[in-house]
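Shown next as structure tokens: one chain only, the form predicted on its own.
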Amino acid sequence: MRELIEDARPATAKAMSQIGIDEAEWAHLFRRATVEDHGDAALPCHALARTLNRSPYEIADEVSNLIGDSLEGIADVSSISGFVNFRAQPSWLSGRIESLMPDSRLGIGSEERRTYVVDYSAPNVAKEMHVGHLRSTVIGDAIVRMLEYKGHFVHRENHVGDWGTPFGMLIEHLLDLGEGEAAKDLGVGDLDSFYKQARAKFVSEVEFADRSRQRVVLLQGGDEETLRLWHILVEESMRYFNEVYSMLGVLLTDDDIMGESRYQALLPLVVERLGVAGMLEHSEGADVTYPGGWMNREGEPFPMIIRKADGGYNYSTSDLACIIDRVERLGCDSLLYVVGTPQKQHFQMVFQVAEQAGFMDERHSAVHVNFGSVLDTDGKVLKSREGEVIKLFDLLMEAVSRATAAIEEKNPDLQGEERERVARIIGIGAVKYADLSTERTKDYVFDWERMLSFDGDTAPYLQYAHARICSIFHKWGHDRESLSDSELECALPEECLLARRLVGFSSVVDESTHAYNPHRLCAHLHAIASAFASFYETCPVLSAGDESTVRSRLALCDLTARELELGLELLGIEVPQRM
């Protein structure tokens, strides 16, 4: 309720001035109410109690009385438990809805342009994408969409694991199979089997292990034939990964691939710059740096290994090289890493070293956008019946299959290509929404029955609300754009509830974008769909009687559909016209 706060600010400022509080002390406290039953916006007075040496309850009561009826036509003001609460009046809501109707951006403004890089998805070549990659991919995709919609320039970077010692054994296994057979295995998505076969030979066959080590030396030395074979592994793996990305409907393309191999030339530069900065030390043959503030179990300073004793580089070195590249080549202001919570300490240390070494300065921000795990109904990490990590492609196919069955039961009239298309939209949307609607730092339980339900906080529930509105307009038979100048009248409680949630949409998009938390947008979209369900049951639309009421309620329907569609689009989820 950003607009309500702005409209209520002058009267609130006058009241606060009368009790001796400067605007700098209270303005940042005035925000959207957390308890909807109490109001649409709230000003907590608890932080002012010490300044005035009075209880927050007394302060809230006095401010509420001082404002009185000066917000007539804007909001009703009340005092509850130390909060000054502001509830938008029906006439104000009607005016805000009227102003949103012709607005193609639905009140969402553009921000001063910044350059972001979002590091997400990051599968490993010759390894299967599994359910653990789901969270990084869909959360990162939603963040990219929201940032771009707000007017920022975003570099999408898929930091694929395509380099290192395992590629020696993978290339040798490719040669043993023959290039054609290996490409066939990788092309059908049998990546795990390919990797496991190579690993088993490396462990059990001395000759194969020796060849693999020699191949690593050739790879790192830039041998032309070895690089050609390495490209086969990368290209066939990416062909399969792209099938998964296509099913998920995410924005990643081959142009966004920035594998570990792309940063190899910068690794010596990281060592050089850390040395110049006086941050590099030698420990047991390795080059390390001590960012400070980190201790091991023995209470000794915890180092970050930059170059191992054998001359090889560590993940930390690669991530520092990434920062140099992203700041200096791409000119990024903000660096986002959508990576699981277990990597929290790693990124804290990397960011700390990058700042101390001058790879970043006060103009830059680096954020670890961490997330929890996907759990089975038994509370353990989700795995297949065989105890293996579930392949992401198989999971998505299962989602579409289950959605097809649900459609057959709910709407048997949908047939052929339309049913297949809607099943894909519903199934994939259900999986993505179940992930995105959970606060990202928390684990969540993967539950097929719940996520594909047409009731509750699910994608099908939101998609069905949109389809229901499309059905209303199909029956109406007129041009929806003709409603853009309709006069609104929010009279009934259900109309007001829907209107206030529609008005709050743009603020929630901003909050979700700034916090990198798509679940806030999910929660608000569900609140909109729930309010629409109550409105639809109580307020006849096409049979409302007089033309002005029909058009007013159709306008509410239209704005609801547009916000649901845009909100889900920002989450990377499609909406069907009928279900």
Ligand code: ARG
The other form holds:
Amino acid sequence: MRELIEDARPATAKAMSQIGIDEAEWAHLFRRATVEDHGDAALPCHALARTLNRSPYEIADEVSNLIGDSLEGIADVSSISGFVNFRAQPSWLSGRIESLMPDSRLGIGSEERRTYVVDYSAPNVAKEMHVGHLRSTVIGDAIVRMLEYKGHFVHRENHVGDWGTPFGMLIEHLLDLGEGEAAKDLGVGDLDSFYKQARAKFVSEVEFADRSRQRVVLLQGGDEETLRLWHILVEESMRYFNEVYSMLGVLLTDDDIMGESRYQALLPLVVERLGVAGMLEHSEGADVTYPGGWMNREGEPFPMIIRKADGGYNYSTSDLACIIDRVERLGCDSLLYVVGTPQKQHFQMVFQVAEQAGFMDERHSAVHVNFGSVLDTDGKVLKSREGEVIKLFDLLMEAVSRATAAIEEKNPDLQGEERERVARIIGIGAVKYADLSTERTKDYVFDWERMLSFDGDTAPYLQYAHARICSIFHKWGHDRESLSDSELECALPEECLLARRLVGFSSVVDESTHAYNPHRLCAHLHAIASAFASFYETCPVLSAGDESTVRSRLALCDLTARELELGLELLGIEVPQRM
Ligand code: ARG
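With the form predicted on its own in hand, show me what the form predicted together with ligand ARG looks like.
In what comes next, the whole complex appears, and the chain from above leads the way.
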């Protein structure tokens, strides 16, 4: 809790200087407590043991004694196993809540503006958009929202796989099927079978394979008719991808499409600049570069192929071109790539080459925001019942229909258009939240029962807490804004717990943004909702009796609802008023 640390700093500084430790040595150690039971902020003394030649336990005890009750009105101070622990006092918490009430940003500050590019979603044309692309889309979108809220300028870039040798066979297959027929298949999202059919012909029919190779040459040579056919593939696939995006409610639009094809013109420049930097070598007709530090299985230096012997370019080459474009045309400071962990080595090598060649310098940062796989409940990669790649659109439709069934059971009063809308919000929210609430580098298990449950760490649980508060206000019947100057009193432990979690919200948003890890925000929102559940159980709100307690508790309800709403909005999840 940042604010508590700030308020406790002067007294702490005094005690520390009394034992002979400079601020520079301890300031960075003072942070949010990791064990909530111990306190809200903690100062671990283990790193000071050497300097003072005393045990961390002794140091923590002495510091805590020296601070004594000088933090009255702010925090209680104690020491446990070498940590000085600070627990916010109820009156301090009330004061913080009072100052958050009129703040529309709920304590979240803006940062000095940087320009980011977030590369996310990136499905491949004429290929099924798989659950990995779903993860990239959902996580990337949350990161964009958080960065924008913190005041940064963000370019969203959808690096669609729309170029390369497979397009020869895809175009030939399109011609074999007939344009109209092919467009229909692609537009409804039958991408997987389209790709597989093309591939099967490519490996089994010599004549088709030959045609496909010639087609690649025509495509790369800019042949007009070939480009027209290529456009059909791209447009029809994008039509399907856009349906998935609109179902998901993500920010991506057609303006964000920056597929591999867009970097074609820059590819010769990549070769030229690597050449000038003295980084290119010729090997069996190809141009390659050796980033250094990478070995193949035989223990030989591992090259990055920049231009193949046939004159074609590689995935890495377009990513290098992409860096030049993002740095020089878009003027980006930070480049984020929300792509699965299997591409880790690819990005490490690309970043390394780009730095060596001077495409980026120390002002720029490039980060592979990697994520784990999506597994089924048996721990295998998620597939459809027939063992095929899952069609994302079908998956999202299923989420909505499962949510509809859940609402019918919970709240039969919701009917018609409202029920449809709420089911969409709950179903899609559940899928997104399940993904976001898992630490992104870990694999995540796709489990319908769990993600749609109204209990536990799920979107419906958070949405339900929010809807419950809306109904309290509905009953109350007055203007919520009139609460903005309410006096707070955190008397019961349940009020204090809720208040401390509400006060901690803004620091968690910051941490989550800086770590590009929405999962931390999810965990905190869940902590808020569960503190609200115990508060609501023990602390009557509208029937609390005296007016000031009613207002104080209503203010806690109001802030809870606003934090849940804003927090979920930053994750790209909507909240219904009732459900
Ligand atoms: N289309 C690629 C895939 O499906 C992901 C592209 C990620 N972005 C990038 N700049 N390489 O694996």
